[in-house]
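Quick heads-up: it's one chain on its own, the form predicted on its own, in structure tokens.
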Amino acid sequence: MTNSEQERWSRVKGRLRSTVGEDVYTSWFARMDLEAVQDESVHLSVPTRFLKSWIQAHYAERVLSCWQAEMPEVHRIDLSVRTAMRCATPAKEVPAPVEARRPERSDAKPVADTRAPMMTPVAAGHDALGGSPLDPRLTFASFVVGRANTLAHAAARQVADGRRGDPVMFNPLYIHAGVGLGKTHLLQAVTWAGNAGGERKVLYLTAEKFMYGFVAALKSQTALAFKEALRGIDVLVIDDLQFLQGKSTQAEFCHTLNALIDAGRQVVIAADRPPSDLESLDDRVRSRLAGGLVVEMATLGEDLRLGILKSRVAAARAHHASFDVPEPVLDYLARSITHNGRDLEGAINRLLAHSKLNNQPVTLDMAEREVRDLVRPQEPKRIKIEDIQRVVARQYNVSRSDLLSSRRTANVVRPRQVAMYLAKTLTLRSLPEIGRRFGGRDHTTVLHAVRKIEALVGKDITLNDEVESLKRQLQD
């Protein structure tokens, strides 16, 4: 890809996250890429068919208006699925190179979609079932710890470590945690370190592959081998659950999650929210997972940035002895890039190819220049309804067994409002998510509360400035 096309692919992502908005852009367009421009037609790449489908039905003719009006003779985008490594078991526990590697088209064959799986020590003896693609990259050794994600890297590493037979200490482990701060990492380097023993079979599946694989099971009539198959594993790993999709898909997820942790075998699940936030799921499953251990990565920190971005050049210089990033450069880089670890992997990548390319030294001026559009401005706080109860309930001297509780006393029932007002302003929960979350009440409730605190802030100004203050404790 040339200079040019990457900085007008670049204009064009700029474009389409202040479209679609930042929260939109982030489920589906982060892991988008671009693989060439040709005549009128342009070429773009997505990890999964699920996420490929979407688009193409939701949001095609969106990015076909974000390129015309970059170039205006593009008339054709072409979506396609690239496909992740798949090998038996990582060549070395060493990180591999970060230099670009251009996808392999899984569309541009229908044969990419009906081919037996591949016999891997996950899959084997389990024909009904093939696990995901994993990247040879991922392992423990290559993932950078710090303080955002010491406990999931522990909790990771114990289940990792665990062996046939031991009994099961967090079941299911549940990591949740924006785009890009190492949930696929983390999941995918239990897969490789729980199967390179041998003696325990894990299955690494995302939620797009867990609903191919049971709809399909479901047209050929084997579902009985796929429950089967999924109920033999040892450790099942999840990625991505948020995707999970259909009440029959659903309910079998249920039933196999019930099964395997009723027989003591180990469950890993990823997603980008806590279960309690993921309201198509339905209730029995959310409690269920929430009865594990649920574990939050946290945003990332300069020092975890600043080591990752080490832990990268080191594993490009393993192929490219000359290349080298100098110190007010990697503390630019971790100083400015603050939104996700891809971001970060993908700065090194640049600096990298320009520096090979145009055989010159990698200096602040080129570094600023050529990463500027991962720069972004800092997002605001993510407020949770667990924190709005919490604040609230401290203000008012009451607690947040209170809050929830069906006492209609005024010392509870003005603290209540407030707080579901707050909820309803601060977060972007929808008014039932609301209600079941301040002790199962109806959203008309919730919608009553809204309005009575409306009215009342613009009359009552000791409540304005109760409430005021409330917000700025949630947003410091």
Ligand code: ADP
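Numbering follows the first chain given and starts at 1. Just so we're on the same page, rigid core means the largest C-alpha set that superposes within 1.5 Å between forms. Small disclaimer: the values here were computed from a predicted structure and weren't measured. What changes on going to the form predicted in complex with adenosine-5'-diphosphate (ADP):
- Relative to the superposed rigid core, residue 73 undergoes a CA displacement of at least 2 Å between these two forms.
- Comparing the forms between these two forms on their rigid core, the Cα displacement of residue 258 stays under 2 Å.
- The rigid-core alignment places the CA of residue 398 2 Å or more apart between these two forms.
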Second form
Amino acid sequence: MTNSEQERWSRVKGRLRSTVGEDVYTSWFARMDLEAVQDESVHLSVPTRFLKSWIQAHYAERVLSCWQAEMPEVHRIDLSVRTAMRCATPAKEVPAPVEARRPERSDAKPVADTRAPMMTPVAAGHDALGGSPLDPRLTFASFVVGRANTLAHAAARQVADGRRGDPVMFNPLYIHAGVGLGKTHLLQAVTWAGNAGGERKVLYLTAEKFMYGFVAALKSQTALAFKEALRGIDVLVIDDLQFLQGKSTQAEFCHTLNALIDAGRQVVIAADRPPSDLESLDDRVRSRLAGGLVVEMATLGEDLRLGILKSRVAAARAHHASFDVPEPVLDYLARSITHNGRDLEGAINRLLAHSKLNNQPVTLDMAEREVRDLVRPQEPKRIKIEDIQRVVARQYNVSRSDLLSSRRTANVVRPRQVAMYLAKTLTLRSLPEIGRRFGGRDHTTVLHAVRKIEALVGKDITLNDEVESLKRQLQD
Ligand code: ADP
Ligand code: MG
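Follow the form predicted on its own with the form predicted in complex with adenosine-5'-diphosphate (ADP), if you could.
Whole complex next, starting from this chain.
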């Protein structure tokens, strides 16, 4: 490559850096190299498939226009993934990144090249890193699959069944769900199953453990050892990411994530909210998290609750053969303990304890007494008008601004009326207030909508189902 090409490339990178900002630049472009310029096309390379597809999906035009600003004749950008050989040469021309601690930049440490295709397994491994304790009961065998978690389960299974060197299908796998819906169970199942063959190393860490381990390692000057050990890991599993806090922890988390993903290692994450709602994380981390497969686990349906109860009873019976929970009791529990898996587990534990201590069989009466406090009357959740608008817009495939607009086409009018109806029935807002929140409409318009939908749900089964489903989505 000629010097003038290199100079151009530096200028293009400068443009890119100033259009996307320092953070985005460092995250996505710092490791992009110029391979060749040929006639109308520029050939660039990056170290991983993930970076390639991300840049293609999000920044292709930006990159092209930065080139065109330097060389108007360029009409095409080819992006390829560098081979391991190519990777091994230090990318001297890459400007020093803002994060001095980025592992692959630490000078001349042989272990520091995270782009090598196969990282040396580090003997210190799992134990030295102090993976969080695993519960032997939380396996795939005891995980009940239902509508709420089919996709999450399939993705987790895929990760667990992968072999060393297999191409990574999605990275990171990000699973989110509310409390007690099975995130930890699924993550630990992946860890158990993934480690079972002995071929791969799967490390399970809570975000707190990650912070604690890292901070502790920094204090004892063994940050490098920690990173080295991390490099010996095939799959890193991080639970409860919403607890990750602190600027430097985040930076480290980001580097670890990048290093692992770039090296083709799988990362699995669980949190109680989607990446976009992790307010304390910075944009770079969020976009990286959102760049893999993001799966939500829904609230447990009644079938799933029944399945979980049965699986818990079966587990208890392994140690207490005489323990039995009659079908009607299971039905009662599945119907009335609606909130989360932890309460289901708690209910079975109590029945077990009670029947053992008093040497009595489980009956419906006893169950009702024992689990009364778990059957909370659903304290009405405060529902916001924005939530209603968002959920309705999603269900009917219109935008929220359509709902607030003055458009009168049928595909917008009905969803708008449904949303107003829900606002009236699910919140304590007055008609004028609702009118204001729907693009400044008159209270009589709101009243009309409410009456209209009230009348229709009695006759129109489809609409009734839609409204019920919306209510469920909002109340869960
Ligand atoms: P989370 O981490 O999402 O808060 P957990 O994984 O700790 O939830 O689940 C809470 C309890 O519910 C655990 O006892 C777990 O085994 C059980 N549970 C949740 N979902 C399932 C499921 N699909 N199959 C079996 N047990 C489940
Ligand atoms: Mg959990």
